[in-house]
Structure formats: C-alpha cells, structure tokens
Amino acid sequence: MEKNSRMIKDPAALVAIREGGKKLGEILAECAAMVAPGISTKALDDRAEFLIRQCGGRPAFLGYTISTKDPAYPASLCVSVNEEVVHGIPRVDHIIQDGDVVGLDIGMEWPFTPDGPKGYYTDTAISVIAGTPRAEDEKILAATYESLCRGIKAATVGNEIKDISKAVEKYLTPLGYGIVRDLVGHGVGYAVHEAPQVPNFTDRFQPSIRLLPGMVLALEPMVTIGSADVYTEKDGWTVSTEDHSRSAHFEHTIIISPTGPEIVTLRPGEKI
C-alpha cells in the first residue's frame, strides 16, 4: 500500500482534480444523454474520446493494462449492458436495445500535454435505462445511486474507509441486492487507480485507514439484482454476473476536506 503522503494530494493537484472532475462530469452527462435504443456502444465511446480530447484531456482507460500478461483496454469509455457489471468493451455491432440497463464508466487525465508534465486523474460512472424501463431495473438503479450518496456522506475527516463501506452495505443489504465483492472503489488523482481500496462491504480483515484532508477517492458501488458472484469474459475485461442477473454501477470522485466530502465529478444539475 502506498504511504499516506501519496494518498494526500498537494494543493496544486487538488485544483486540477477539481477542474478536470467538473469537465469529466459534463462529458459523462453528454454521453449518458445519448443512450437510446438503436445506438451502438462504439458510438458512445467515440463521442467520449472526442469530448475528452476536445477539453484538453487524455482518456485514462484507453490502453490501460493491469499487468504485462493482460490485454490493454481498447476504448476510452466502458459500456456495460445488463448483466455486464463493469469494463464492457464498446463494439460497432453491439446495439443498445429497448429496456437495456447501460453502465457508462469514464476516466480522464487532465490537463494532458504529450511532452509536458503528467496531469491528474478523475473517474466517474452512471447507469441509465435505454427506452422503456422495467420497474425492477429502476429500483436497482435508484438503490445503487442512493448507496453511493450514503457512502459519500460517510466520507468525513476523522472517519475511516470502513465507515464508507458500512454505509453502503447497511443500506443495500436489507434490500436483498448482491454487493459485488471482487471489485471495489479506490484512491485516484496521481494515477487512475491508487491506494487505498474502498470496498462496498465490510469484513474483519479490512485495515483501519483514517480519512484525512486532501485524500481523493473514487467511490463506486457495483450492485446486482441476483447473486453477487461475477466472472471475467473471454475478452479479458468485461465482468459479468454469474447468474446473468442485471446490475447497476455509479461512481464519483471525491476530495476529503475539513468541511465535508467534496464531489468533483458532479454532473450538471446533480445534487447530493
């Protein structure tokens, strides 16, 4: 795990994270508004990449690798449909159908200059329904978003990471939804994925990490209608539910501040 000194961002980094996060929230909102029956997932990705580069950023996911043995992610936007929980790869031949649940996950390095200093990273996600919604899908989307809001509200100075985990878990468990355990939230800022991990569940092995001013976290509940068990598809990236139940995913990048959590990736008109 990285030292606390890296978890706490310097003032210049926080300024860029705020500005880049605002831009990324606007980009995600525009991509989400495009979701409709008949559009390809690749068209959504193309728009996302265009908007990121237009605002002076670099797609954080494009070319991202976990290890040298794994394939690089080939797109700028993760588009995950129905039983695909996260990391769905956009394709020209994957056409959104009426009633699909579509998860959009996007990350950006900003500002980006090819030969200049590295920029700073933010990460955000939303799930939307294309066309005619099913009642059960509306419910899981609302519940997942509410769990994110509760996690954010628990992200106050003096609390610990596990207080965020407890808030998410406490809300979702009575509703009977599956909370994905194979994937968690994370630190962000100097890289797209950093320490500490931010689970959406609690266990006795969870380390005690106190929340301090200047920490930057990406909180992201991933929730299923059925079993929480997931697997990775043959493409090496797409994570889907074992029982093929539908899922939802919401994410915001936040700064821990003395006055309370600061959400930097809010979409226009969004209030938490």
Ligand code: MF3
Second form
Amino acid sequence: MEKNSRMIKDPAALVAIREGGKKLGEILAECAAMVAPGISTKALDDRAEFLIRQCGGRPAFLGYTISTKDPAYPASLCVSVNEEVVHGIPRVDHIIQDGDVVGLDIGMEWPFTPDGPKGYYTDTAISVIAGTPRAEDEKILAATYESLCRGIKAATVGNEIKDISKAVEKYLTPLGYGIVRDLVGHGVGYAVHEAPQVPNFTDRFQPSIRLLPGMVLALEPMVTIGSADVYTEKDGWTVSTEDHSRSAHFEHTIIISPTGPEIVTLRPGEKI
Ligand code: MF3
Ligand code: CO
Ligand code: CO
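With the form predicted on its own in hand, show me what the form predicted in complex with the named molecule looks like.
And the full complex, kicking off with our chain again.
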C-alpha cells in the first residue's frame, strides 16, 4: 500500500532523522534557556532561525501552509504564551512577562541543500515558565510532560496508535485537565505533517493502525487548565483557549523500533 509504505521510513532517512533530531533538541534547549521576563518572542525566533541555519538545516515552519487558502506561517519558531496553545507568531512587541507560560515549538528540514535533494523533518516542543512560577502552572507543565512520556512508552511495536492516545488520555483525565481535540500528533520525516494522525484522546472513530519498525511519529499533547475548546485568532495561526485558561504543550519526534521507542529530539541531559 502506497500510503502505508510512506509511513515506514527507509534506513537512510532514519539516519538523517536521528542526526537532525538531535541537533533540533539542542537548539530547542538553547531557545528555552533564553526565556525570561523582558525578552521579546521575536528574539527567541531570531535565535532559533540562526541556530537552524548554522547547523545546515532549514526552518520547516517558515512559509509553511496547512491549506492553500491560509497565510504562510511567517517564522521559524512557534511561541505561544499563556492562553495561546500552539502556533503563536513571534513579534518584536510581544515581551515575555514574569510568570508567563511559554510554549516553544520548532521544526527543521535537515540536511538542507538549496536545489539539492530534500532533507528530513523533525518536530519538537517544550513549555517553560518565565521568572516566578505559579504552582498551578508548574503542575500543568509537569502533567503534560508526563503524559508525553506515557505516550512515548506506549509506542512499541505490536501496539497501535490507539494505545498511545489511550496512555496520554488515561493519565490526564483523572487530573481534571482538558485535552485539546482540534489538533493532534502526526507522522513526520518526509514532511512536517504526514499520516497517521496521533490524537491525545480516544474515540470510537479512530482507525486501527499498528505500530511498525521505521515509523516516525510526532507525539504532542496539548493540555488546558480549563475547557479544552480552542479557536484560531485573527492572525490566521495562533490557537488559543476559548476560556483564556492557560495551557501547556510538549512534543517529541520518535522512531518506532523493535527495541522500543527511540526519542530523536531528546534535549541535552533529558532522560525519559
Ligand atoms: N509544530 C506544529 C506541530 O507540532 C506545526 C506548526 S506549523 C506552523 O505540528 F506553521 F505553525 F509552524
Ligand atoms: Co511541533
Ligand atoms: Co507536530
């Protein structure tokens, strides 16, 4: 099946995904370390773009369109603050304030050779708190990260996509958090977004898709303190919570392998 075979990446692709993913994890860690009250969201994006190009990659989100009628995404790093869940657009006049919850999401095509063969895509995100944290914000960040870890641990050969969804949902729901349903995790590697979808919740319409060695997935729970309902702002990209409650988002690109999930976008010192 054409579509199925695209889900399984060839060995050369996996080598580049591993290498690009490692670099991307380092870049995201560096950007996250810059988050502090007083910095503009644009300064974070500038640094992300510089680091991506410096390591021989191309910012995968810059100029990206989900559908042809939507505007192209204008930056390299999505910076989503407080009630912004994902796809926040960096701005020079958006200054991070003390206690802000800041989501950073980055994607890279690597290696990038202008006019040459295409590179391979990885995608990763983190949420951090600027300055003085509120206890409830620390809690949602920890819970969202833990839900990602549970999802990753369920991503074993023989399991299905459903089992990832179930593991994330089962952890978050008893804690009373909202799980965003309008956006989901996804296949990645040959493009920013590929089949299959990886929801962070279960429903009876979810198809049965077995996890096979060589599949590359981006797992990315998006979690809210209040209602999980979101809307897209007038800029055409920023996705915010309807009730303006704060949210958190973590994401890793993983390779499904016979020896267990391999996290390619691990940050320096991160252990799961
Ligand atoms: N990083 C998002 C994801 O995790 C996609 C961002 S698309 C952009 O799937 F254009 F907004 F950057
Ligand atoms: Co992402
Ligand atoms: Co993603």
